[in-house]
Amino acid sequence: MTLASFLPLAIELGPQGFWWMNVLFLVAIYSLLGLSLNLINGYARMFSLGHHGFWAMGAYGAAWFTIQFHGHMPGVPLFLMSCVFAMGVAAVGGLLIGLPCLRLRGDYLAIATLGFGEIVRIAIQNSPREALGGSLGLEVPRVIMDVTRKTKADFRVLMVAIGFVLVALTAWAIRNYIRSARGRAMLAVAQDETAAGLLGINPVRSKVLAFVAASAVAGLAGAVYAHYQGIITPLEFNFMEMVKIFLIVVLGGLGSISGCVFAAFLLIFVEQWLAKLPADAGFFKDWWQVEYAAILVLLMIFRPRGIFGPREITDVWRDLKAKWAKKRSAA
């Protein structure tokens, strides 16, 4: 019995089943990216637009590490070590951009981080072919398991499972961090940096820690993405991907963990469904990017604070129950 037989979506995976697996995997990856960016933009209240750079650093870091040690280490340990290495590379990038940009605010910080993300992408694109593959990209060996025609479904199910386990662990870690002493210090700095400094809180430490932690999670997302894709190119980490990550954070709600996951599923599903329409679908097929943008505009008009705002799904459910109970009692 194969791994795929345990999941209803993976039984006898055909084109539709593989499409769903791909959608769910992308939801997991963009949830990780959204959660990590939310730590900077939502909780620390810093305007960063360079997250695609950390994502690229993680993906290429994992790819390079896997290529270098392929055949010298067992598959699963190599996969785990490449993920750790990718997190370290991205965390160093977060430290390098975090320290010099601490005095910047608002749009200036956004421009600086955006420049960093584009520098990373262009540097990779112009790198020597033998180093990072240049514009042609890198082929990443599949080390976690042998991927053949028969085991392709098992591989996809396994990677989707790994992706959502990482999303759950990341959400749990961020939730506990926000409730910890360091997390509350970061929230205090976000509210009023001067007042927090007078209380003995080190603003520099809080900001740098947020950048490093968020970039490490983005690097982890890049590592898992690289192992799933099998080949990565610099064009996959362009500015439009950064816009998509930012929209996930804004639509889900700044400071909402469950909002990021929900918005990631909504955006990725709509995008993939519109792109999947047959060629004879006419307007719906040719203008899917316009329709995608229109849905986002409507959501921002009717929900300017995002789907959940700063609340979690449990808070929304509790409020709905309270309103329903009030209506029943009034009736």
Given for the second form:
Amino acid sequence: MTLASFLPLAIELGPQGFWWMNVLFLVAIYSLLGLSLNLINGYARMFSLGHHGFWAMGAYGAAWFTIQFHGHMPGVPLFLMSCVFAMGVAAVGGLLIGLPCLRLRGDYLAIATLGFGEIVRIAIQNSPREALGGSLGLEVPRVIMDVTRKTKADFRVLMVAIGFVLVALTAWAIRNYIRSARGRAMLAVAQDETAAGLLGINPVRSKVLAFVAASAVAGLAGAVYAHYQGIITPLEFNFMEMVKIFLIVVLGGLGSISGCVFAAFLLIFVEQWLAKLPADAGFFKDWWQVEYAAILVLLMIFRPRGIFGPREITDVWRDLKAKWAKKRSAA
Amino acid sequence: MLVLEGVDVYYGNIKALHGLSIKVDEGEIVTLIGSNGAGKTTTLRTISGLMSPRAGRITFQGREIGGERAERIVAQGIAHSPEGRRIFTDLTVRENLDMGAYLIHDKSAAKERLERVYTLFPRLKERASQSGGTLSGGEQQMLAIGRAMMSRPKLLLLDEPSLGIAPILVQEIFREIEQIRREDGTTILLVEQNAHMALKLADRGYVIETGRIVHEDEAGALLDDPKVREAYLG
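For comparison with the form predicted alone, produce the structure of the form predicted together with the partner chain.
Entire complex below, previous chain first.
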């Protein structure tokens, strides 16, 4: 039995639909990465530049696990277990880098984590071919669906659905964590470590916890990404990806959950749209990286605290409704 | 209750406390007065674990606590309302107070503490849902003391509660400090530049100069001491 039997069979997507499914899937992945980085750089106010490293660890962890146990167990449990394994690998990575580094502050933490992210990529790139594929990458067997010409569309739809369920779960978990005693302790440490310590909060433990949880989510994003792509190469997890994730967090507003998802959509859509333009599209195509940068600069000028600031989309919506109601009553 | 014996504390290579010895008995209000930079704040920071002594002993209820981390020390019943108040400006008043009860896991006990703090400082109850940053200086000071009181401390360390606050509010805060001692039975070590007010409130006092205790006596006697009057009471 495959999962395909649960889906409306043979969804006709067409090239446009395929493109959209790809965009939406990437939005889900980058939302997961953004949400988890937001936990570190937004709520906990640390400055990590190594998130792409945990993403890569998750992707390669899942790929390795899937290759090892492919054929030894049914597809769906293998998929799930590879995701759990990936989260574990990334979480252990987060713990190992977090324990020594989280005593560093600001710029020093940024440099240490940046180094870590690059070490992960370079280590994979130079790994033996039979272990992690080296610079040629790893092929990930399809395990949850047989992907043929006929079911390619279904597979994409399924992965988009999985992606967004994970985004929703992560957003829910983060929101609840922030409202819990431990979560508020994390916010307190972010604002004033000394004062938090005086109240009985262990600042290092609070920071390491946030860091490890965020790494695990990045690892999960990596696992799903690896299963979707079917082949992963170390170069995909380069520093530009880190910049992209960081931009999503900043654009969305440090500490805003819905802002983060919205920013991921905006960034990925613009990027994919510009990249899709035909090669002879002239100015737009030739200058797409410049345009991409220009959009970011404009956003930072007009919305320096992010699209929503630290607020949620529901807050923005409530304010707008209040404004409209006021206008109507005035008229 | 609290005894410091020959405590040396350094900032890097600079010696801030020179063999400092003080003691605070249960139920007392003891004040440490002295001018700027004399080592008052450093003393409190050393007791609450923000700094470690390089020499000497600090015992609290017969147990050595010198050099332990701050979060361990607060668990033993010493709460510190720090210099500059250090409230969480982005959190609401209520959330600030809840953070003070971080180590109290029993919800009803935490609620009881909250009610107690609201009784002590009714203004905090009125402002419960406001963010800490919107409070006036005096209210922030009340919040800092209230937050420290949330952990039900046996010993409360207060660092300059009168600093930068309107005189009328200072009166109010000092009345509340007295009330905390009387009604909660909390022992208080108070650091102040406003020596006159501090000595009027306290039972005993120490005068600290450049990291050394130069004088100690009953608070009333210090108030009448000509040398103290000249140096600190203007």
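Note that this is a predicted model, so its numbers are computed, not measured. Positions refer to the first chain, counted from 1. For clarity, a rigid core is taken as the largest C-alpha set superposing within 1.5 Å between two forms.
For residue 325, the displacement of the CA atom between these two forms, after superposition on the rigid core, amounts to 2.6 Å.
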